[in-house]
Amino acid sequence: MSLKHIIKPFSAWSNVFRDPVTVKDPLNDRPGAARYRGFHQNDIESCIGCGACSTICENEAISLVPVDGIETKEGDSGLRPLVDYGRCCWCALCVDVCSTESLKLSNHYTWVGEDPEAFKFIPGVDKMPWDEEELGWKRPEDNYELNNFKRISMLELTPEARDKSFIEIVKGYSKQEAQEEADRCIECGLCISTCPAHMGIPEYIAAIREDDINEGFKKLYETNPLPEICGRICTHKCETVCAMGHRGDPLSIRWLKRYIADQIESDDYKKVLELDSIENKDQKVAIIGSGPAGLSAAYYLRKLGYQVKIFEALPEAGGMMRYGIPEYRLPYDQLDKDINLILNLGTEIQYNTRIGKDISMEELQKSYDAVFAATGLHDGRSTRIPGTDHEHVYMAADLLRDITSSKEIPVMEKVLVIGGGNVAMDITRSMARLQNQKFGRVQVIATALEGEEILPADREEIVEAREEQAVINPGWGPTEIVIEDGKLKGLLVQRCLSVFDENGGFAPKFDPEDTDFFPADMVIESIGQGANLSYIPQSVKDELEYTDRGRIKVDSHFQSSAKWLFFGGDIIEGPDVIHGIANGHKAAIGIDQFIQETQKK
């Protein structure tokens, strides 16, 4: 024992000469220490009702309740935490895991009252004396976290390894990576309401964490029969509302979905999903188009036992997923994994058959109990500026269809793409690859009305296009494609000052004094796609009702005013795979109800 330890007890005698401290009013004159764990505070505007506080509370002292004036909206459950101080042990774990840092503890700890119900309140809603106090327990700033806010990186091909081929870029998670990423999920469920298909996202992520892939696969198929496809090209709006994204990176929900689907071999799909026996019905349903909406409807209708036949105008199934999305994003063998299950369930597809030409709509009406039209947006839209009639001006949709069909297409040294959406990025990156293969260099420029901050394409698409040496030059409006002596020379543009008016309507404004010229041998227009509904005869069109924007009006189950005819997918809600899948599912439910009601009459 050291001399210091021997002397230390005697140091207590120094307190003999100090004045005693007496707290005369301990209820009102005894504040807690600066970081004392007192009663809760909550910033209601920052709180999203994710429930992380409730989940971690082992005393069940916190429950989420609705609050007047707070509406459920995208990324906000509309609920707020209610604290029961008869159960609370002041551990502050709720504060430490709060995904938005809205929840704190004041250092106010005394409260006298006779009504036990008063000790249950909603911090930030029920006004309390300590609401404005700045002292108390907040999440420490010394870099310790109970949650992992950093996303597990996805392995991708480098630009140098991918810019001359159409090989898939994203490699997918390993088991360890997937489980580490799944472990980040706090199961708030905000993603479910945002997903158009309302997939059970926390449930299938939990299955990854528990290494129960078969269970995760079943969860995917409850609302999404195209998981290989959706796990690669979904617009993943669910990730934009992920609670983890408020303080770090949102969960890689799309890649986790893909991980599950990748683990199941195509031959095992039916066995895992327990679909070996379907009780067949006599009723028949015709589906026009084999895109996401058509395939989704076919899957759920076959599960119900209906005889389903898809009429497809092109040589293979998949719609714009096969004929509009490059293989570096969606390999066609993975596309076929999802489609083959639907075929193996007994769905028939009649290829190279165009409705209105090879078979009339009237014939379908006579031969089938219901018809679901999901024909997609295959027709490109033109800017109609001077010069668009030149032979070297193309539509992105047409070129992508030829590229994905392995047809030879014109590849020129200088290419200009008009458009800033995902389709524009697809054709930009595809042409860059073809240029690189042919010339050993890339000279592709993509320009759009929208500025950099509001380009409609996914940010990853824009970043990867630039990595592949394409030039993205946003904020310009095309005015003329310059033609000299019959030869295309390039595109004249003027600066776009704004795209939308104060009401959000499309009303671009330009500065005619701020112009530029982009040299090009070839111009590709990619400003959107339109529907070709020429297959619908006038007699049927007269039965249909239309929205103010000219789209066919349908109900919540995508049934039109011609009761036997349902519409869904891109022609109703615009180009988005997950919306198409959700449409097909709801349409299948509506078709089943319609047929059953018809049979009773």
Second form
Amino acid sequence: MSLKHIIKPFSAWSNVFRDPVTVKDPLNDRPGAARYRGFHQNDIESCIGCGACSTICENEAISLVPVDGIETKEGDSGLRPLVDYGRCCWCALCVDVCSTESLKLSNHYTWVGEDPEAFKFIPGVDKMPWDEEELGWKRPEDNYELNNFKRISMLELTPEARDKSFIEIVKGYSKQEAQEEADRCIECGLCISTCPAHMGIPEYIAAIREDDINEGFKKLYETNPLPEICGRICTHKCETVCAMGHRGDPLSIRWLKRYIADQIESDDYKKVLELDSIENKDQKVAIIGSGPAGLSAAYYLRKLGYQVKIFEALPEAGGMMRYGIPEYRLPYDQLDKDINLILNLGTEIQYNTRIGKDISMEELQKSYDAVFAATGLHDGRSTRIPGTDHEHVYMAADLLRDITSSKEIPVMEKVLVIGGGNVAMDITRSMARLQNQKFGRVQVIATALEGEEILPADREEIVEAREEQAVINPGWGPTEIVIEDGKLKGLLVQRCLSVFDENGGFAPKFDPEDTDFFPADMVIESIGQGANLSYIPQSVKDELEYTDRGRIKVDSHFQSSAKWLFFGGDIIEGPDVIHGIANGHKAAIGIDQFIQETQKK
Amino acid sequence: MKEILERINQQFNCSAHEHQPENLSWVQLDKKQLVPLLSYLKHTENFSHFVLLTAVDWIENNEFQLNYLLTNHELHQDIAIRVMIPRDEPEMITAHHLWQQIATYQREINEMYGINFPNSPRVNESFLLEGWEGIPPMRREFDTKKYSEETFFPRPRQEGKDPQTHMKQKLYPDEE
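Compare with the form predicted on its own: the form predicted together with its partner chain:
Below: every chain and molecule of the assembly, starting with the one above.
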């Protein structure tokens, strides 16, 4: 070893005076790349707590937790994602699958701390330095989408093919279409609380996806014994809160329900639902009215073994579903498919029997352990403007009932409908069809107080009515039906400026200067229906309590203050079919409890 | 590029075609034809740059996919060559004699997917996963979560709620 070898290593000391090429610690100001996948950000306002982020996370790094100040409401679970960075691998699938695009990753990636628990936080709720950071990973705009936001379109009859007859418009999904549509569901279940019957929607959609139709069918009947009907004419409020609806088309929940019911033959209903043998009980329940609420209660009571008898004033069962809703929306054979099962379970039904006239309430009270009254809203309300007493002024509910009963109804050259709800659309489109059959052309005008944007009818009803050549001219208040020499000439209207006051109360304001005249030979009023409760004797009426709005007061099981008497359906809640079904189900549970308690005493 | 693709299709009896994005063509062919095609592209069509070799596990079809990407810098054209091999016979002919760096890619794929390339230099030596035992980690049947739980310090999942159940509790707790 020479001296050189000993001295050489010390020459490295000369580097002490050179500028270092490495970066100084701590790392300051080293931003991530523009699309770097760093810590999460979440827009708490647009997040709906659907949990797609948590479901897709393979590392189980995301959990949904309640957050103070965020309320659970329709369409929002009130939960928000909490991210555990001890498990996160920054794959960003949570961002890519987010149904509202609220979840993003900032490009911040450094965070030093000694407590592992601090690395769990709720983005957007627990304030973080990167909350306002613009840069970071966002779902790429083009050609990259984990969700399918486009609804599988439904085959429907063209306006030309349907406007002369009452054949059903909607064709229903094929197996492939139904499975593709079902595949769009992310199973968040936000829809369930919005459905009045709280149907197990994600579960029956999953059954379609797995092609286990029997299982799906059983699921439907757990909460809804009228699936063919609801699968066609439900107001489908569930679809308004569907998580997919935030960035695209909501799931076609209604058509999927119909798909399941359509696949099962009537003859197989009992077998699939395992209802071949029911253990009978001795107690008897009377049901007044065979509408959705009455039928639903009958189904669930019969399933429990009670002797159930329905009293129906009209010659056939179904209530407004048969005598209100036109055949092109709900064909009678499909209606009967649902109803027949309930009757085949041993439910007795006595037609053409009006309680209060043919049989008294007191008799029912005497002969039955409980009574469920679901008599609905059948009496058309009148505008009571001058001229409504003319013989060519009709009520929509009466005409729709006569159409179902195959009675001859007056079809005149110029028809005017007052009303903008679904019943108004039903009569408008029915009259358009009848005019087409009689005259080969349509001349129906429907007018309503509400402006185009706030028409109460379902949007598709309005669109389809127009496709069928009916004129919908909203935003007018009727003032007078003009009659000359005893002949109906038409309707005078004035512009309606607003319908509701600040508190949402009904208080229409008009502009008397802005008027119009709609010529007509007949006028049909369709501004709503009222209940006819004249069948309840005074002695019972005295026992009942009423709400501030004048409705009969019932508890959560639809039991009135006369304990033996339950009320449900449109007279209590709605009006629509699905509320009726839900009411009937809850009333059945209430009646069962009531009878069991009475037995014990 | 069209002419090149036509010549390939004629010589190798396949269906090479142009593809999105621009400047990228695809060709799929049999395992046995791969080395002749790579050689032809390198020496005759001037695709002198070997870019990468990757694999995909199509467990549903019981197949592995191998992708070879080459570039012709004069034409600014890429060509991707796809070879499907059966999953239960995971072996591919080596191409390291054409570009020696292919040996490294093949070694990595052998480690990550268990696809062997016999006669490739050092192909059975560890690349990243020193001392790895069991199923190669990029195979789809490899359970990442199970592996992590068994190998690392377990960190229990943060307790959370299911939206459906939570909404029922909050909005309609009394209904059956």
